[in-house]
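A single chain comes next, written as structure tokens; it is the form predicted alone.
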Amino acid sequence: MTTIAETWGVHESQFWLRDEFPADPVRFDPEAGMWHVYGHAEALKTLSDPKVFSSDTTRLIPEEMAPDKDQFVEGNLLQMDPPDHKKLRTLVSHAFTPKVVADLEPRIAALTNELLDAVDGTDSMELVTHLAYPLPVIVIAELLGIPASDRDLFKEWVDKLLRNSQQRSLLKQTEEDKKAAEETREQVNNLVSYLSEHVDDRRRNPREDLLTKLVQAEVDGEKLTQNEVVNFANVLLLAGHITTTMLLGNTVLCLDSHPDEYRRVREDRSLLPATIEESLRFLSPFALVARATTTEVDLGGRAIPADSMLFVWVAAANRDPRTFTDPGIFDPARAHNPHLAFGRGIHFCIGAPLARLEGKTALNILLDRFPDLRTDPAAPPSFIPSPNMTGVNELRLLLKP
């Protein structure tokens, strides 16, 4: 049977897309000086215990490899542990409550229709350019209160960030690694400078938006620093659109590659939520999260020392045959699907309900407006060139019979 990796040309190191799974769910890489976690049970353990598996991994990165690392950690929710993590997460939790998210559905539907109006009457569209990227970035930009019209700038910076999102070693740094790290810093600085200007503006001119709420917020009686607000907003902007962009492209690709499932979803839209969940498992957008041990711990039968870096491959865990029956098969009717695509524990993606709503709303409208939608056989999809992510870079779709 032809695998995804062979058909779609994904990154060579993404073995799980070749329907392969390692004999050892936890493995040490002596050349890189870090541990790799592939098993579902093992990944679940690391994501659920922040006392032992810290999210603050920057402390293990040598200073010479990331000389300005501290600048981008302050206020970065993804790198924080309790109790600071809970304090900052609480500040934005009100923006992602079930009611607030549900109330966004009319706006998401209107945006989807507006974006698809631009390709109505044409023979084809490129999904990422015309819908999968602009839709979620406009939604999160409007929530934050930054101009959605600047989305081409965001895309330029983010595309370069994703291109350099590669696996690194803690023991050595090649010239290629140094060049990639420098370009990453450049793009992060672009985003930070951009957001800093808007933060400064909110201090002078408060508005009814999330950025103003962050500027005005207090934690333990103290306002957030400039770095905290900017880095916090940066995480929300990036995480607030990248997952949905990949989710939309991956789900369309999965359906197109499985005609029977595609037909069932077209005929019965109540199947769409489960289809999205299976897409998240089958092609997990963020394939990797990192953790640092705070004490010696047994994981998967291996004794891992304190202060060890762990690369937790959630995309591989979502294909673990010990947890999922026939993990290499795309099966939206899967009865048991405890995938980890949105994480688990205190760092479970705060925007997961919004991503799911954006996916369901946009896909419903897409299928309604273009019932003959299908991939263009003359233009194979291209994927983000990083083993750390699974998502289409470009997906050309035919719109007419």
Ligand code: HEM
Contents of the next structure:
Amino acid sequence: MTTIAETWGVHESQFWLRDEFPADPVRFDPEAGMWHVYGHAEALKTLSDPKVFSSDTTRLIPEEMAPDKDQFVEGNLLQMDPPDHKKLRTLVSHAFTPKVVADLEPRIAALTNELLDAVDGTDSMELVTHLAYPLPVIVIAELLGIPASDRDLFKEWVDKLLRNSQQRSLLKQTEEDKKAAEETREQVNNLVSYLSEHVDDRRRNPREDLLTKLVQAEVDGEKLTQNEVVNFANVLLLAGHITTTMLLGNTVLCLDSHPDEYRRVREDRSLLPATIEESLRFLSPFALVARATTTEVDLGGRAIPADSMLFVWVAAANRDPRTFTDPGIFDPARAHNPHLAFGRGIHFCIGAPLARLEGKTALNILLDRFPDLRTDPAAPPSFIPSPNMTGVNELRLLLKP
Ligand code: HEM
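Next up, can you give the form predicted in complex with this ligand of this protein, since the form predicted alone came first?
First the chain shown before, then all remaining chains and molecules of the complex.
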């Protein structure tokens, strides 16, 4: 059977997309000086034990490779360990209660309809430009309280960031690595200075938005620092949209490549949530999370020393034949789907309910309005260039029979 990777030419390095699974679920890469975790059970173990597998990975990055690394870590939930992680996570969970998310549904539906009005009556659309990028970015910008009309600015910065998110060695730095690190720093600075201005404004002019809540919030009687507020807002802005953009594009691509499943879900929309979960497993947007060992540990039969960098490939774990029956088959009806696309444990994606709601609402409307929706054979999709992500960059769709 031809896989989506073979049909469309997704990243060479993402072997799991070609139905290959390594004999060794945990592997050391001597060139890069880091470990790779591919197995589901092994990935689960790393995500479930933050004492041994710390999220504070920056301490393992040599100072000369990232001179101002600490500036961006403060307040970055993704890189925090207990007990600090728990404090910030509890605070922010108040902003993402199930009710706050459920109440967004009418706004998500209205935005989807507005965005699709722009292509109604035409023969084709480019999914990312017309829907999959603007929808989640407008939703997260409105939640944070920053102007959604600045989204072309964020897109420019984020696209440049993604271009440079390759795997880099911890042992040696090439000229190319240095240039990429410099560009990454520049783009993060752009995002951080932009958000800083809005945070300053919210200190003076509080509003009903998430930035104001973060500025006013107290953890154990203490307010968050400027760096904490800004870096946290940055994580939300980044994580809040690129991944959901990928989810929307990937799900359309999965359905387009599987006509029987496509027909079933078109006729019975109650199948949409399970279809989205299977798309998350089958083409996991965020392929990788990183951890740092705090002590020597046995994983998958390998003894990993303390202070080792681990790349936990959740996308590969989601294709582990020891956990998933026929992992290379896109099957929304599979009985057991414990995928790790949103992570697991204390860092489980805080935005998962929002991403699922955006996916369900937008895809439902897309299928309602364009019953003949399909890929354009004359314009194959392109993918985000980062090997750490799986998501379409461009997906041209035909709208008419
Ligand atoms: C954490 C994936 C959407 C905000 C994570 C993690 C994964 C992930 C794998 C765990 C990282 C780790 O363990 O190190 C995804 C995917 C999404 C998505 C695949 C969409 C399909 C969102 C959205 C938001 C968001 C919409 C915000 C509105 C976050 C935050 C964390 C996180 C703040 C850090 C949580 C913590 O460290 O406690 N996400 N995410 N994500 N995600 Fe998402």
